[in-house]
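Below, in structure tokens: the form predicted on its own, a single chain.
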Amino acid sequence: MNLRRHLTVIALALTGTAFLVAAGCGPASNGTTANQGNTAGGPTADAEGAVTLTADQMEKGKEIFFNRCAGCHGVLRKGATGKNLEPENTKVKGTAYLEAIITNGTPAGMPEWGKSGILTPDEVKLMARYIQLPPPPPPERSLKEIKDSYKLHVPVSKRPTAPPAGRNWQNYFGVVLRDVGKVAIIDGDTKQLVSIVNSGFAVHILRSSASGRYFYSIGRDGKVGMIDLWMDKPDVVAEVKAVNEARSVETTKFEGFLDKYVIVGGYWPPMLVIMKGDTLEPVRVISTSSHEIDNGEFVREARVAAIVADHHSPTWLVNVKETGQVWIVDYSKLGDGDGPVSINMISAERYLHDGGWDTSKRYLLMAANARNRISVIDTNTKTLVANVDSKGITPHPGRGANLIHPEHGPLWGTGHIGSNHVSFIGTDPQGHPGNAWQVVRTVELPGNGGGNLFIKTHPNSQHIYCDRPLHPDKELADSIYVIDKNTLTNKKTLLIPEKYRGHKAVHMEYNKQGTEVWVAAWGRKDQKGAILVYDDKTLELIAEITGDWMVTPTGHFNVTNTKDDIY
């Protein structure tokens, strides 16, 4: 690395900026355009430095840009948890600085794309000068392509009428496969295969349906899969192609609508699709392109990030991430699809990504991770309680931890990409008011920087454990993190086993009973990967659950913790 450049990346971890995020990679559009003509050799400029590209480099960084880039940065690249990366920001920093950038990574959580051989490094010079182009319109999908999209593979009437015989079920694990486009259904009690299921690629999560029965996928193509795991091997038994690219998928699980409807929240284009929960039959379109809380401006693209159902009442809460808006969406008059949806629009924090239940499933807090908050949704009032200073940089919880601490009472606690900070914030305003919606206690991870994307315990375990995907120390991405759920503090740092150096340690589960938790071993498409099994009590590494197949783990989901809300 030359000198200049060396410079750039130190400058970048010190001032924390991290221009391309966890899934992310930026635009442009500052009066250059693509070269049509000649699609051989590599990317250009003009005599005046303008970057050119031929209408076939374009298209592969369209593809990269897809896959890594627009979940962080948005498909019109105006930014969210990545930085705004239209022309006027990106064409001034230059090719060089974007190349370091996209190579090396940063402490706050920017991949390092290029040092981890995610992308080679014509990939990496190519991104540098494709981001600093006009981006190309992204298509809509309207309701009829929807529903031309649909198959239904196994009709109700011809599937199981009873689970498996000698298989506890309500123990399996889907694992994501991310990048061959598949999931594994695991039995966690024996640890043996039992179903490969071709799924969307870049599956984001599986949500569980209410009974446990159904695992439903999302892909980042925006395929939505219906997985039975009553049968023998357990496979697809209905499919959508709900949107063009996507992260959130749920069902319902109040009383009386138990599977009723499944919803997917769109990222591109950004709307919510409704579908039947027994069949995933497309029934509604709702767009969720609004004004944000901030001045009001209009945003096209308002991409849901997290959508949660709620036990107690008939709703699902949507995070419309750009807007800055928790929407509360009522089901219980849609009917078979032509009844009306109402939809109470309360006005949160941006830019809302994740989040989950207090321990009540009355309180639903949620990151709005560009101002390093969390907001506080109250399900029973419909209201903003609060909007929390996470004390740390960009909050990322998944669904968070919940736990009752002897001293502070009821707790959740999210990690940070950009910061090593793990934050605990009082839950329980009737029997803690003192603790309530504010940070009662911090605990920093070692090392410096962030790189945290999960956070997860289980009321059977004394347990919380942390990941580090995104940090560009080896070691660190290397490790899980295990905090006592009494003292707060780090008790034990676990470094994956040699043969997985290098992989990144992802995702924490715990088995149904809580006595066991299962870490990724997320590896490039041409390694081998794992899913390694840890004993909760002893935090001994007791089983390597790996073959052939498994290639690059990341999201992994038990079906009763999935199904009953437990982190």
Contents of the next structure:
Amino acid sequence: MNLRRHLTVIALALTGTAFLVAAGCGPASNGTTANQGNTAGGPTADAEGAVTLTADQMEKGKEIFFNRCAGCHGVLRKGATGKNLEPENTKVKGTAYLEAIITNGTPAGMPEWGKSGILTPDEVKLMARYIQLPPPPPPERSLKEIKDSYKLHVPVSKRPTAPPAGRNWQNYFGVVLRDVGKVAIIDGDTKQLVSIVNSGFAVHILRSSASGRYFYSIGRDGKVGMIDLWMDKPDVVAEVKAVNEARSVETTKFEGFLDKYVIVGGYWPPMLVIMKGDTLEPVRVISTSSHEIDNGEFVREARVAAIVADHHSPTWLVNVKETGQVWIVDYSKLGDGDGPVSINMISAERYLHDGGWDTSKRYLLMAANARNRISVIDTNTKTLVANVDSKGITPHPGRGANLIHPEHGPLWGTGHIGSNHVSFIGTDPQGHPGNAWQVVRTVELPGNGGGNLFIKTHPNSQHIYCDRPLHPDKELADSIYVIDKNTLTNKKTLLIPEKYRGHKAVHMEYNKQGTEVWVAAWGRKDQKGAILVYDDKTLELIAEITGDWMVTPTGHFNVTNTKDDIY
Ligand code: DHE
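Got the form predicted on its own; any chance of the form predicted together with heme D (DHE) too?
Complete assembly follows, chain above in first position.
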């Protein structure tokens, strides 16, 4: 037997033209073969099945991995929401197996990248080989580099001094047009397009300033934009590339510090970047690399997931995903950036992802999705109150949904990526101690499997809405599920219109009054998407906001609901 097969990595060579790695031991016959590799323009393999990628292919693989895979598997591929994809794990699986997984996805929530057409067959082949190579070292980023990228397009003194006349700007929506690097600003009253803003690559979310006047956007590439909604045509007034990869941005919401700072959480480098709230001028960086709570092992890639501003104290709550810590970051003494920042590190659970407030905004509920738990933080005592078993697989609440149930009292709900459970946790230890910090009711969405990403409600609504964009069954992925707040049962399933089938119905947001629910029909880049507006009382579709500009709409954020944390 050829000795090369028995080596974990025979050679990693960047010879100017190619990276080389053995397809590995384990099911070697499943490894790369010369035939598999010899697709036009695709990766090649030598006679023994060693994967070879040219420098160009390596670059392409890096780009695809960064855009599509790193969010779940990590830049260093150590795994979190997704599995560990380091070469010692991928090579034993074999190339054919990896291609099948990348093509078809898994019931645990891995998207069907090939089947859905997002990756071409050649790209699937490339990625099945790319992940058998060691991950290339990602770049670091200094405060100086961050400052060098900072651009103030419109100084505060040159901005409008009054809101736009005749517009209910507090009911504006910002809609992320993900794959074209734009954000559409839509008037929630008239449903008219107010402006299309060039926000940059793959904006992930928008967060409103505490005043509501600005949207802060954060791109996967770590670029933050500040959009002024008081302009007749809202546009970016400042921008900065805070990190190389990010998912979260937040402002300051405590009285006396309203919009004083903006914070960005880095997936890579794993760090916090603090900027001035009115200009985005960077003032401080803080690394989040630290020791995880289970065995105290050092985690270099300790990514920042959700960041939530406390309304009742001068702090942000920061999920440090891989370490399992929630950091309470006190900005009250930071001044111009040279003052102290105190951090209370709370050991919670792994891997922390997203979450939101209970109704009182005293308790923060954060999903530790790898352990199927919800970590509850008491912001008064700055302690972990409980790690609640969520009674489903891979909880993913977005910000979650709050309701006051006639029998159970205040509840907060989350859906799950890996199972069809929507679980409701009691959040009122004083008034309803028997229910506090446990799942008191579970609703099962129709059909097997999960695929849910977001859940949303509004205090003026009798309903809770759930999506399921990750479900492999097209009809289930094209539907929105309406739960009745009193009965906690699935009252109705809303299948989106025929012409948008095959898109995915994703993310829900109410208008300011809580009378309408906006849902994105998220298609491919070459398809026209839409925002579908449903009447919350009748559950009828009442408007379809679309146009040639409506490309890959994903998250959409109402100014008032986002600023006041209404969900
Ligand atoms: Fe998100 C929120 C990370 C995939 C749309 N997403 C978040 C948050 C995090 C996160 C940490 C919470 C931010 C906060 O509250 O401060 N998202 C990730 C990933 O790591 C992941 C799983 C994989 C990736 O590669 O990015 C991922 N997210 C997606 C998508 O595929 C979605 C559907 C479309 C897209 O942008 O790529 C998507 N994420 C959203 C939205 C929110 C969000 C709309 C805000 C929800 C809200 O209502 O607040």
